[in-house]
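What follows is one chain in structure tokens, specifically the form predicted alone.
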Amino acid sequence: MKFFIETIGCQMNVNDSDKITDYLLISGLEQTNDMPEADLVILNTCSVRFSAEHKAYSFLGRIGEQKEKNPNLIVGIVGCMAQYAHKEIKRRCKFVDFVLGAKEIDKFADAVSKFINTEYVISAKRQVGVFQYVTIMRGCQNFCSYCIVPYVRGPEISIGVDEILNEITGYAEQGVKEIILLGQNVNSYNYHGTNLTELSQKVSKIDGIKRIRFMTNHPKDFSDDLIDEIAVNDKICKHIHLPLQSASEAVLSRMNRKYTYENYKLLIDKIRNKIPKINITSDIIIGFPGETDKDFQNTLKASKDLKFGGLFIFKYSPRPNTKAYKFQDNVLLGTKKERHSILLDQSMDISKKLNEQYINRTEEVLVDAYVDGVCESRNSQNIKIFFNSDNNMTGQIVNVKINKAFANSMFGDMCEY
């Protein structure tokens, strides 16, 4: 039997799909990237934004067409959208055989075994790349007023240290060089007294692992000991993704973010003082209910003052079950689009100027991929760097002298030192 899996959403979903893939491979199935070839189709869904749900239903339409051509096709829907909208999915898509929410992802084996006979194949392995996501905790209990995650993934649960280290050791043995530790609020990881700082120290001792990253961070939980560890641990990359969401005190309060803009700015200053080479990126939500022109101008000014290396900017969309769902979505879509465009343009300009400072500098990079004579790599600051090469150097750490810089990437030439 062959299976096809489509993943929508965050890195956590990617990691869940990896685990589903691993299970199906060792169960004797073969993975295909061509859905019409599949006997089993899995759609891993996201519900953080309306656009993700729209994409899921659109893809479900394609699956439905395939089911008409192949009535024996087995269809499973998993993930966050499946958690809260399972009844609606079954109502709208009667061809779906099973629906499994994000809280129930560990029950996938039981769910799929009702439809297929599996045969354990110990030699089957998923093809791993240079980097690998590793989930270290699930759930969240911050209850930001716009966020559906606590309702679809449940409260915070930290995964055992030995389980995490064994998983990473296995990846290292397969050639993985970089590990990205994942959690909805990764800074609050705590398993029987072991926090994120201590876990990172343990991961850095695993042979073969050259780089460590973690996400997503929350400003209220980013500790001094973690800052100190990033500063001194050469394996922890000098890049932090630290969502701000808004620089308006009123908006932050309605979002229930549990910090003020002044708190956030002081944290940024502390991080940069101790880690001068750090690259800080962030998230911003545009058009949250009640956001005024002044609120937006505060965020625009903050973005300019803080000089983020990159911004992920999202137009607010109401999510069912959240506190903000009851707020009046009173910022017009046209206004959201206009503010989004203004902030994005400013962010791209700032990123380009920051990247231009790398010109004529030599950067140590880890090569992620090789396509048509070009190596794609990233430095410790998580900036994409391209360079020409006659050889596939994927998985290797090399030095590249930068000669061109753009907002989202840089180009250079490989050098020997």
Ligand code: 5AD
Contents of the next structure:
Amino acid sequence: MKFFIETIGCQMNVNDSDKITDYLLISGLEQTNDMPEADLVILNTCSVRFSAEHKAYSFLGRIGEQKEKNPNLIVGIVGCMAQYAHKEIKRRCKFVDFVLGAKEIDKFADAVSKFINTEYVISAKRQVGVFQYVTIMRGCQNFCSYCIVPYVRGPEISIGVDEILNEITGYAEQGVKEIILLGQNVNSYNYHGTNLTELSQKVSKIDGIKRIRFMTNHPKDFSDDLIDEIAVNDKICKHIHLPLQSASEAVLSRMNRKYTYENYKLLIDKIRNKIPKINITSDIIIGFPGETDKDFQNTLKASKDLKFGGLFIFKYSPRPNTKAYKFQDNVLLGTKKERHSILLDQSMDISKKLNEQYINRTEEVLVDAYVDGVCESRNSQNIKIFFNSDNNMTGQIVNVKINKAFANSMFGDMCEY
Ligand code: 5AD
Ligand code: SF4
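For comparison with the form predicted alone, kindly provide the form predicted together with 5'-deoxyadenosine.
Starting with the chain above, the whole complex follows.
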């Protein structure tokens, strides 16, 4: 039997799909990247913005056509949209065999076993890459007013220290070099008193692990001891993704982010003082209900002052159940698009200028992939760096002298040893 899995959404979903893949492989199924070949199709869905749901329904349309050609095809829909819209999915897509929400992902084995016979195959394993996401926390209870995540993933739970360390040790033995510790708010990790700083110290002692990253940080919980640890621990990468969302105090308060722009700025100053080489990236939501032109100008100015290395900019999308769903979505789509493009242009300019400072500098990079004679790698700051090579250097750490810089990537030459 062959299975096909499609994943929409964040790294948390990618990680859940990895777990599902691991399970199906040890259950004797074979993975295919070609949907028409599959006997089982799994779609892992996202609900963070309306556009993600739209994407899921169009993919479901394709699956439906496939099921007409192959009535024996088993179809499972999992993830965040499956959590809160399971009735709607079943109503619109009668061909779906099972729907399993993000909160119930641990019941995947039970759900799928009703439709397929599984046998335990010890030798089958997912091919791991250079880096691997490892979930250290599930759920979120911050209830930012625009966000559906707390409703679809439930309250925050920290995963046990030993469980995390065992999982990472297994990956290290298979050749993984970089671990990304994953959670909606990794800064509030706490397992019987062990916090993120202590967890990172333990991870950095695992043989074979060369780099550690975090995803995602919340400004309200970023502790001084973590800043100090990032500063002194060579294995922790000098990149922090720290979503700001808006620089307007009024908007931040309506978003229920629990920090002010002033607090955020002080945090950034403190981080930069202690870790001069740090690259800070961020998320911004454009067109939150009631966002005035003045609010937007504040965000635009702040994004310049704070010199973000990169920005993910999202147009506000009203989500059912959330507090902001009751606010009027009163920023016109045209205005959202305009603000989005102004901020994006500025952000690309800033990133390019920051990256140009790397020209003629030598960067230590970890190679992720080798495609057509080109090594794709990243430095500690998480900037993508390409260089030509006769050899596939995937998984190795090498020095590259940068000669060209763009907003989202840089190019260079590998230094001889
Ligand atoms: N509309 C637009 N963007 C959103 N995000 C979360 N919820 C919404 C929403 N309803 C963005 C936030 C978050 C990122 C992962 O997605 O910026 O940091
Ligand atoms: Fe959503 Fe806020 Fe939780 Fe992030 S911290 S997942 S934005 S509620």
